[in-house]
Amino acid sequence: MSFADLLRVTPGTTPDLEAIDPDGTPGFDGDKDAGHEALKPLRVELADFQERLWAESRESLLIVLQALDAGGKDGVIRKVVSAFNPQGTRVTGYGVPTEEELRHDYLWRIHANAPGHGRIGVFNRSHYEDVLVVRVNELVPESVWRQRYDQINDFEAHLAANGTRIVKFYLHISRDEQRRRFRKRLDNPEKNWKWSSGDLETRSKWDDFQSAYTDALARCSTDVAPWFIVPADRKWYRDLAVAGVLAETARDMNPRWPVIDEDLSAIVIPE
């Protein structure tokens, strides 16, 4: 089975993410190695797929990256998203919004950054910090977070629609690695910038992180936008289990070189 098959969250089920073992490989069977080997033809793969998609300019990519701190989500970015080019690619990184985007609905500053035709838009944490750190934090009452799983179905069903195809991954990591990786934050001078004391704050709800994931994944895995569960203890899977996703996709869009309908051969260049 393809990592997509083994990946995806079956519209309409709940995940058992207790179940999910965040150090497994499931569709390889091979070490770090190998892993980073098997990784090298998918960005060439991904890198060709990118100037089709901006050739052709018909539809538009988005990757949406969630997880809790220290899962990777900036690994990703360095070591697979790094495979397109940065012209046709926009990485968006969302934190506490602005006073101008609390001004408008939660989905404003999100549409604004959808990607436009032959591009690609990676999204850094995402509209969904809207039904997780909001509904673990209290920020707003459940009468109103509930409602928007609908809301986020609806806003992905639309831009689906208008030729955006989605692709969401949760990088699920264990409470062990997110510990060895803030010590190494920590211990590390070039990573001590890394590091916020919130952080902590975050890891003592992990419990309650965990249900509000796991009804987001249930809620909200879609036909044309579904979620995919990637084990990411192990730094070399997650990137290579992403990227393998991407290339399914990829080739299921299977962008095509516009033809010209110019007599080419007739043009003559000036000496």
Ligand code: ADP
Second form
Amino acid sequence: MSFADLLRVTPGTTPDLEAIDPDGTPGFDGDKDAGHEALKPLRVELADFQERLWAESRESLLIVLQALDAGGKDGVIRKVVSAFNPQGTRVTGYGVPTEEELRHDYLWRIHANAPGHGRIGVFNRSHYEDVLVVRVNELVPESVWRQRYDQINDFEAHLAANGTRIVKFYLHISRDEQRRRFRKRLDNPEKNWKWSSGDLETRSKWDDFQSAYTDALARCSTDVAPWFIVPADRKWYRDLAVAGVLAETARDMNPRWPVIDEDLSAIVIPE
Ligand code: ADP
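Switch from the form predicted on its own, shown above, to the form predicted together with the named molecule and output its structure.
Let's see the whole complex now, leading with the same chain.
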């Protein structure tokens, strides 16, 4: 079975995050070295896809990355998204909204960064924060965030109907693995810069985040914008699985080299 089939949240179902092993490697039997080898041809395939997407300029691809702190979003960007030509790719990170952003609806800043035809957009965090951190930290009343699942589905359906293919990844790490990664950030001077004391506050609300993620995954995995839950304790598997789902998406989109009407064989290039 393909990575996409194994990891997709079937629309209309509620995933049981506790039952999904963050250390698992569904769809792959090999070890770390084999995983690294298997990633290589996928990266080549993704690069080729991106060139055709760009040349054809008919559709766009939006990749949404969500995870708890230290979940590996940055790693996926470094190891997988880097296969794409930067010229046609834009990564947008979403932090605490600015004053101006707060004066608009929460999708305003998101829509502004949706990829145009031929482009790939990568969201490092996204509008899902507005039903995750915003819900857990009670930044708006429940009556407000409750409405957002439907609004998000409508918004994503709108993008899809206008030529944007959407794939969303939740990188699923265990509590223990998060602890190990935080520890490294504290112990390794080269990783100190990644440490933020706010991360501990978020960790203290682990169960609330699991509930909020479960609802987002259950309510917003749709045919046009599916969620994929990627076991992410093993970095090599995480990268392989994300690349695998993207490669399957790329095959399905299958952008074509544009066919030029003009008779190119008649063109003479002067000496
Ligand atoms: P990252 O942790 O992704 O590497 P930052 O350190 O800039 O990036 O953290 C971004 C922070 O912004 C996170 O704590 C996240 O929860 C917060 N954030 C993102 N979107 C929102 C939002 N809509 N409302 C409140 N906080 C948000």
